[in-house]
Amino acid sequence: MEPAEAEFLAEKELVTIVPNFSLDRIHLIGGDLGPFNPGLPVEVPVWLAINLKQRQKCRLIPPEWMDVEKLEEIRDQERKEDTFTPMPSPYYMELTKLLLNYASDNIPKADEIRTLVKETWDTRIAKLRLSADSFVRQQEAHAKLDNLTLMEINTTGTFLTQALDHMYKLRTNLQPSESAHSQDF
């Protein structure tokens, strides 16, 4: 899966906006949205929030976890733990990128948030690389990937599957074949 595909999936996540227009409930394939009333918060998918924001039809309210203090806690917890800690959203990286690219003026301390999310991402990817290295060195056959996001799995997925494929080929080539065992007549 490409990063753009993970971002597409993230766009379905709900965020809160405060519209500056009136519109009755709209009926979409994915469900009903609205009604939209000026000054009254309403939850909409990220794709719609971005579209309305670009047209200056709303103000975006950042997700609860998109706060400097909460992100510092998440980063520090991730650095402390040997295992992967649960993230506030399965699409935390994609949502941060989208919301900061299109609505940074609605997000307090946007630069600090960007830095904290990047530090958390870097910590998790380093942890993932160490885990993958250990996995390959110990010649394991399976792994448990708790609390990883789709984007994180995709980042190392190709490398890991290729490494496992090479390990399999090496193992099968090192094992003596059945015909080599019985050359007695």
Second form
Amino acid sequence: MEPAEAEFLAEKELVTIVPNFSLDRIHLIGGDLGPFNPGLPVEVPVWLAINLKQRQKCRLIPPEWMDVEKLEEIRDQERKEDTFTPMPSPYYMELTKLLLNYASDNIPKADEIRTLVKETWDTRIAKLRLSADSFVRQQEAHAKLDNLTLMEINTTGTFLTQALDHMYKLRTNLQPSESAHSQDF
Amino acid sequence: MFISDCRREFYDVIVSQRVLLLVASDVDALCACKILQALFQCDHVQYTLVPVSGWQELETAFLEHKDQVKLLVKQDDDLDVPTYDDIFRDEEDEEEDSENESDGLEPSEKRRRFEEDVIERTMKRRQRREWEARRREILFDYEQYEYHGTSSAMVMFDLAWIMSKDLNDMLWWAIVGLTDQWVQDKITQMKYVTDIGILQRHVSRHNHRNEDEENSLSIDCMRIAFEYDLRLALYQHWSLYESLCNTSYTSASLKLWSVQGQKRLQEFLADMGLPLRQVKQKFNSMDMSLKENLREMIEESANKFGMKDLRIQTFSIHFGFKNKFSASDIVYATVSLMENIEKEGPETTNFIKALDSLSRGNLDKLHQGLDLAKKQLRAIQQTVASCICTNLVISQGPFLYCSLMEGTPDVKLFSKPVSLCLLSKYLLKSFVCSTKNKRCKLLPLVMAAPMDVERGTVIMVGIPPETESSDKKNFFGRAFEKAADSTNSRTLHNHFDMSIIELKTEDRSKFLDALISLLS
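Pass me the form predicted in complex with its partner chain as well; I've looked at the form predicted on its own already.
So here's everything in the complex, that chain up top.
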């Protein structure tokens, strides 16, 4: 899966906005949205929130986990544990990127939040690499990783499975067999 | 079209239609266009953008797109328009024929009525004659001089503000539009200061969060700050030395075309205690200790050397860690992008590039513009220096005249109207400082430069005299028209700014003679 696809899926998450226009309930295929009244917060999917923000029709309210202290706790927790800790949202990385790119003026201390999320991400990716490395070295048959998000899986998923495929083929060709196999894959 | 309520009579009408946007080739018009584009994008209005550089192009574009709906014209100068009632009179007050009504009345009453009617009618006729005389006077005044009113970018920003859709971005474009008027010397100092005051209120409204430590914005957000900054062109993207040499104000006051002037520059720098090596470096690499109080130091020393207005009220924009630009930097960059003589593709690429460079995302275009602007400023200064040293500026009686020869270096740069205007203004400033003739100091300047060598045309520009309290009214538009008429010269008064014309080289001398006799 491409990162763009993961971001597309992330845009379905709900986020709170405060519109400055009024509109009745709109009926979309995925469900109903609204009604929109100026000054009253309403929950909408991220794709709509970003669009409205770009057209200056709303103000975004950051999700409650997007807060400096909470993120600091999460980052410290992640650094302490050897395994993966649960993240506040399965799409935390995509949401951070989207919201901080388009609505950074509505999010207090945006720079620090960006740094904290990046640090947490780096720690988790490092753990993932370590775990993949030990998996290959010890030639395990299966592994179980909890609390990984889609974006993180995407960074190593394709590469890891293809690499394991190649290694398997190389390994089977080492062992002599009755009928000589060709070297083609 | 006269409009009194921008929002109701203008925006609400076009927001539901498809719009044709004709934009003049001027930085102010570009800024107004950007603001309008942003408003259109918010409201999903479909529009077609056509750049025009003169009346003829305006006509052709209009005729091409005639079938499409509403027409919007974006001009670079909003002339100070007299009130509606002074020019147009509603036809309600026509004299009524009251003869027919009095059929059923007695003869004596009829006669009295008739006399009263006659009196009434003569009164009305006299009023109407007076009104028409006044109207002729107003129109004559209006059309005789050419001058600039409020920047159109500011007008557009006002519209956005009234609709509560104003953003920091739009405010920045309004600031650039106003600064363009100031850089090209189109408005008086009073007007500039008043408009800066208006914009400053908007700036503090949008940017008050920058001072709040607790809740400050991300560094990537754009911030505008008011500054009482130095008047040196592009000094933060150049070296201080180059900037001092290539800004018209300093170069004219210090008379940098002469050897004496160069010495005075060295004295000026020594007075401030700035070592030459530091000053010739890129500004960003200068020592921090020198940069700290630079503005105050320069102002003090400048006062001693007769440069009292070295600091000017302006705004600067700041986004990201690296990007800090002053409004005049953007103006110079955009002008040089728009008038880039290197042909890269169809005619409108320069316009589109200049328009793009005003967006914050296109920093590479902006930097390209800054480089071109440096070249342009250098070329202007060298041309000015050579003109003054070789006494190319001659007094023709009612005005000064200077003509650039074909072989002059960088003369191609000056075949474009805005560059030529800038050159003429700088030349006039420098000439006024260099000449001892008191009368010559008060004369306006007519400048000519070769425009297209193959077709044998010359571009000619007339600018008003350089005085302290000048109201920047330019009468050359009318004068050029009359002179061309009287001599049957082949001229093209295509430009929106009527004081810029194209002329065939052969007709130049007779045109000038006619102009001299007209103005003396």
